[in-house]
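Shown next as structure tokens: one chain only, the form predicted on its own.
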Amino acid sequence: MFDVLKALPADPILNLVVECKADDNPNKVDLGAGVYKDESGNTPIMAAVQAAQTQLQQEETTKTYVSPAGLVGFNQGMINLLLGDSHPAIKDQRVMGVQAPGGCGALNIAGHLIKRCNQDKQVPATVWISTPTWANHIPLLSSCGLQLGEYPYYDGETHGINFDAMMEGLQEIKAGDVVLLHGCCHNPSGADLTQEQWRTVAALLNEKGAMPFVDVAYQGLGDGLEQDAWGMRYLAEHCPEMIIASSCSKNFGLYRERVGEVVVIAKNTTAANISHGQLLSIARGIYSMPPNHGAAVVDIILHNPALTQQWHTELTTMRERIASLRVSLVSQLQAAGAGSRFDYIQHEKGMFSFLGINPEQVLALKQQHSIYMVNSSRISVAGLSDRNMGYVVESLMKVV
């Protein structure tokens, strides 16, 4: 049977991690992996998470299954975190959420829900995705059998959003289509919409009769938990329907625990309840029950005021560190003779930015200096540190 299968190329990002680990250069730098790192290069367990795990271990009395919906406290806590406790959609009882195995699981469940909504339509919906976007968006959603389209977003020449081109591209959307938007800290560009641009996008979606689908994996790592949710909350208030896929990997540091949430905002309570039932059916057919540990940790943190405050403090430290690394990188590149070429990096948000160098230069950095990044020149800013910054700057200047 297996003789008919063809070998597939290695995942370009995951393969970088393998290559970097095998590299024996003591000066090697991994700027490819999308994980937060501290000054020593470790991805630490947050103190709030440690405390919640201790509490969970003391209080947990069973390892039996949770329901397909996941933990009730986690689901409600995540909805409040994403939308705010007093959001009109919550008050109107139009919001339902389901725990998912990571942000990837949330995206996949949402994709299957969109597919079910279109199974009887002669012209199925197109899901529109930004160019560029996170590498796994297209595989995750296409595996659900969805028709995908692309709209312009980032301009590599100006190192920012080409909003005019974005809006022109979105003129192609039709009623019933779905537009995937990054809630904050756009991956891979780090270039985020302004509040005025969010308003313009919402107006266009309503005019076209299309639905927003927001992927938010970095809430709290851009400008703050509340600020990073502004666009998503505006859409939820002004668009009749919406889907949100959320991850706890980055802002809680729960990468390996696979903790995510998919949220549906419907036109009314009846439609929300029906959608919830469909989400449970989809989850049951894919993995049956979600994992418990990570979601239980988040549940404890979000419902314990002291741990919530501790988490906020730690998240602020992470966010401010990433922002300071951006400023330091630009400052040292300017001092090394780069002029204003890389100044845009200090104004972007979250963990990622493009360096704007070509694949040959990316390869030279890897082969000659053991500095690893994807071919698009996207770097994870969190992979930088005071310890390796000078080496990265010196190496980058040599290849450019």
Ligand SMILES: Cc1ncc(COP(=O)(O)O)c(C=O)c1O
Second form
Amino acid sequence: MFDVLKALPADPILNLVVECKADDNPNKVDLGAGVYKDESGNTPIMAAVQAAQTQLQQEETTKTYVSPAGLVGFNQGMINLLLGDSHPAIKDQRVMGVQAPGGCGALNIAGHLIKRCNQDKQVPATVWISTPTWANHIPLLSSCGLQLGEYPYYDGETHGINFDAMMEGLQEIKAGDVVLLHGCCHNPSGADLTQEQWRTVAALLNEKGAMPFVDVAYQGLGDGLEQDAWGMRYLAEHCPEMIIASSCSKNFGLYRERVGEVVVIAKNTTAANISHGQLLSIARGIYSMPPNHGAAVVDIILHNPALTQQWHTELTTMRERIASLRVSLVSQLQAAGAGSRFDYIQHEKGMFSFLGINPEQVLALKQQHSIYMVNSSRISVAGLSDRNMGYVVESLMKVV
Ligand SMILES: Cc1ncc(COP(=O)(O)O)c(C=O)c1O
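Having seen the form predicted on its own, could you now give me the structure of the form predicted in complex with the ligand?
Let's see the whole complex now, leading with the same chain.
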């Protein structure tokens, strides 16, 4: 049976981790993986998470199944975190959420929901993704049988969003289409929409009769938990329908526990309840029940004011560290003679930025200096540290 299968190339991002691990150069630097790292290169377990785990272990009395919807407290806590406690859509009872196995699980079951909504349509919806976008959006959504389209977003020449081109590209969307937007900390570019631009996008979607689908995997790692939610909350207030796929991997550091949430905002309570039932049947047909541990930890943190405060403090430390690494990288590159070429990096948000170097230079950094990054020159800024910054700057200057 398996003889018919064709060998596939390794996943380009995941393979970098393998290659970097196997490299015995003591100076090696991993700028590939999208994970937060502290000064010593560790991805720590947050203290709020440790405390919640201890509490969970003491209080947990069973390991029986949860349900395809996951934990009630987690779902409610996540909806409040994403939309804010008093969002009008919550008051109108048009919002419902389902726990999912990570942001990927949330994106995938949302994709299946969109597919189900389009089952009987002669011209099914296209889901529009930004160019560039996080590479995994494509397999996660096309595996649901969805047709994907692309809209222009980041301009490598100007190191910013080409908003005019984005708006022009989005003129192509038709009623019923879906536009995938990064809630904050755009992966891979780190370039986020301004409030004015979010407003313009919302108006265009409404004019076209298209629905926003927001992927938010880095809330709290850009400008702050509230600030990073601004665009998503604005869309939720001004568009009649919306989907959010969120992840707790990065902002709670719960990567391997697989914790995420898919939220549907429908036109009314009936449609929200029906969508909920559909999501449960999708989840049941794929993995039946989501994993419990990480969501139970988040549930505890979000419902214990002291732990919430501790989590906020730790998240602020992480965010400020990434921001200061950006500033430090730019100033060291300037001091090394790069001029203003890399200045944009300090204004971008979240974990990622492009270095704007070509694939040959990326390869040279890997082969000659053991510095690993994605072929597109996307770096995970959190992989930098005071220890390796000088080496990265010196090596980068040698290859450019
Ligand atoms: C933009 C974006 N969306 C979603 C995810 C999925 O996160 P998770 O690891 O929770 O599945 C990621 C992870 O890197 C991401 O960068």
